[in-house]
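One chain comes next, on its own, written as structure tokens: the form predicted alone.
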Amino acid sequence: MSDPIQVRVAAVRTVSPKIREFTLEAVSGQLFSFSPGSHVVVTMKGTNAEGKAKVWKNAYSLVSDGFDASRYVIAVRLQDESRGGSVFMHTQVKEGDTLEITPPSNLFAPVWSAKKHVLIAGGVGITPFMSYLPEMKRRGAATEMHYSYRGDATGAYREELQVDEQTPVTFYDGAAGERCDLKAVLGSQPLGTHFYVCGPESLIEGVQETAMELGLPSSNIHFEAFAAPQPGQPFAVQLEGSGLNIQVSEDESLLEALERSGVEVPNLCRGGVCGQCRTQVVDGEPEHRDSFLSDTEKADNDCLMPCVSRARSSSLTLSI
């Protein structure tokens, strides 16, 4: 995994009541550019509820546009059933802190051969697109957007949005009944254009169903949704090769766990989505919590993703 970077908190402000966006610089040296659609993985380091040292990593869409290195912006979205991490980034976190990031990487990043590119959000899900469109004005790209938020409270960057005239852009406010009518949406488009969502599970679910409806093919499907680990029932387990004997609290993620007891594991999004962290099980059920595997593996249960899935049983071995 690639070295942490230290940066500095250079602004803060708060773009909906519910979200705040932080403005970062390196504390020394520069910031990699990077592609629209990129992510970091920031380090928290707090106390838990009981007083106990906690360190939490969250993945953060970067919002800022890649072209500029010199500072990144994530936003946050203060979580309803937070394990911790939103919370302490909305009530610790102040310009002038120090914070440690990683590199960016992307796992949802435009396909730029396409012929158009139909962007559908959904509250916080807003973050990764405005990266994507910088980068598609300067490339003339044909672009259009459908943005669901609910009031003031998750409705950010609509005025930024409303002032780009470059980017036709359609808003609907589920506090007054508006609603996107996906059929409409996906079903209206010229053969080639691909479509790109984020935002809660169900409009996911419900942009893939309608493009299976329609007859559009997955491939011309892109999504990004980075699951919070939830918590659980707590449960151990044993490493096969190193023969630790870690327990898996309620509240903390079976990578957390390994983390915490100083056992490294490959990772990218912490969110189920990616695929870098799979484990194989050796003894055990698991529970699985991802979007990588197939339900024939997850049938298998002879691997897990310890980034968002647990266990259905007692115990687990691990194969590391």
Second form
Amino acid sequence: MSDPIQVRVAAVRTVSPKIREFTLEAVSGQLFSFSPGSHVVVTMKGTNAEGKAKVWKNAYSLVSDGFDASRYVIAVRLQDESRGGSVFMHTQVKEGDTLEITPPSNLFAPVWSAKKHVLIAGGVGITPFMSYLPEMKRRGAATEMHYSYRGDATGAYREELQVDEQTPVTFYDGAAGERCDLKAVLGSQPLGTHFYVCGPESLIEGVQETAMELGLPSSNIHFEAFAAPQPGQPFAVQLEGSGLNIQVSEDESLLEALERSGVEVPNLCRGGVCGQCRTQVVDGEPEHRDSFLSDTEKADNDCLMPCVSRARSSSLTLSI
Amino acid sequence: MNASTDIELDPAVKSRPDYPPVAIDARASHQVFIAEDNEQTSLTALSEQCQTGEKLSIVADAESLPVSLAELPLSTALYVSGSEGYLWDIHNRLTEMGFGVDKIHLLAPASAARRLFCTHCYTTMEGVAHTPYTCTGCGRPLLVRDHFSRILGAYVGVQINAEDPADLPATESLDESASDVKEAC
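Rather than the form predicted alone that you just supplied, could I have the structure of the form predicted in complex with its partner chain?
Zooming out: every chain and molecule, the one shown earlier first.
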């Protein structure tokens, strides 16, 4: 894994009732420029409800222009069922604070051979597209965006997304009963169109189902579903390789528990999509929550993605 | 490894395409059947089975593929039949036009003959049925590998006796149905 980068919080602002934006600058040296759709993982060192030290690591899309390496901007939605990471960002992080981030990585890059790009965003799912748009404009790429949000919670960056001829944006405020007609949007696109979806699972599934109904190629549908790890039942983990025994509490992920015990597992997205943290299971029954492993692999129960998945049995034995 | 040692076809050659059986894509709005010539019987049979969508049959090579295809919707399915090199020429032309790769269905090539790309002089040869094969460009005896370039629609050929000009293995057929394919490495 690449070395972490220390950044200073240069500005904090509220961009929607539930979304806060953080501008980050390098403490020393320079940041890397990045490709559209990139994210960073932010390390947050705080305390949990019982006052014990706790480290969260969450992936956030970069919403600034990748050409501008003088700063990174991320936007964080306060999650209703947060395990603490987004609460920490919203309540603890202030201007002048120092945070640790990974260098940018990209699991959601545009397909540049596409003749047209259709961006479908839901709520805080607008974030990866904020770095798409400046590059689409530079390249003169045909682009249109459909942005659904709830005006009483999300809907960040609407002013910045002012309608212009090259990248028209249609807004749908769910709080006002407006809905995006996916069939109309997907069904009217020319040959060579690629579709990109980021938002809640219901939106991603809606696009996939509509595309299938319309006979559209699934190779042209791209989505990013960073599901932050959800809490679950506590369980015990035995590590065969290192001989360690670890307790995973209800509000921490298995990966976080491993890291807390000094066990390093390669990881990139921390949201069950990239496959980096795949770990072998020797005994016990995993509760698979990722979208990386195939159904067959999940049924085999001989590996799991510790970034989001947990145990169905009271304990798990891992090969590491 | 000694060049004369016989080994089985390497299943680890990931670049080599496989051609699973093709079924009609019932959700497609348009069904396009593209053939290299009029001898493509399995494509004809598939086309006769097709009961859904607007049907179109074309006999053409990649250069003469009608540009009007680009007017078709994204929900178009395409079925292609011919020699292996032809399949990939058409595939590449169609993706350039904007068709999605999982809407382009390539039928298994009828013949085992290969298009061969010489990695020394970049000559491309058609209908190569045995290995080693003398390059028509530079005259080197080429081992016909299983490594395949989808952009060129060709297998790569590398000089087989580069280290010892006298070490020239016997000629073998590339037709897997006729005999086990052997590859020296």
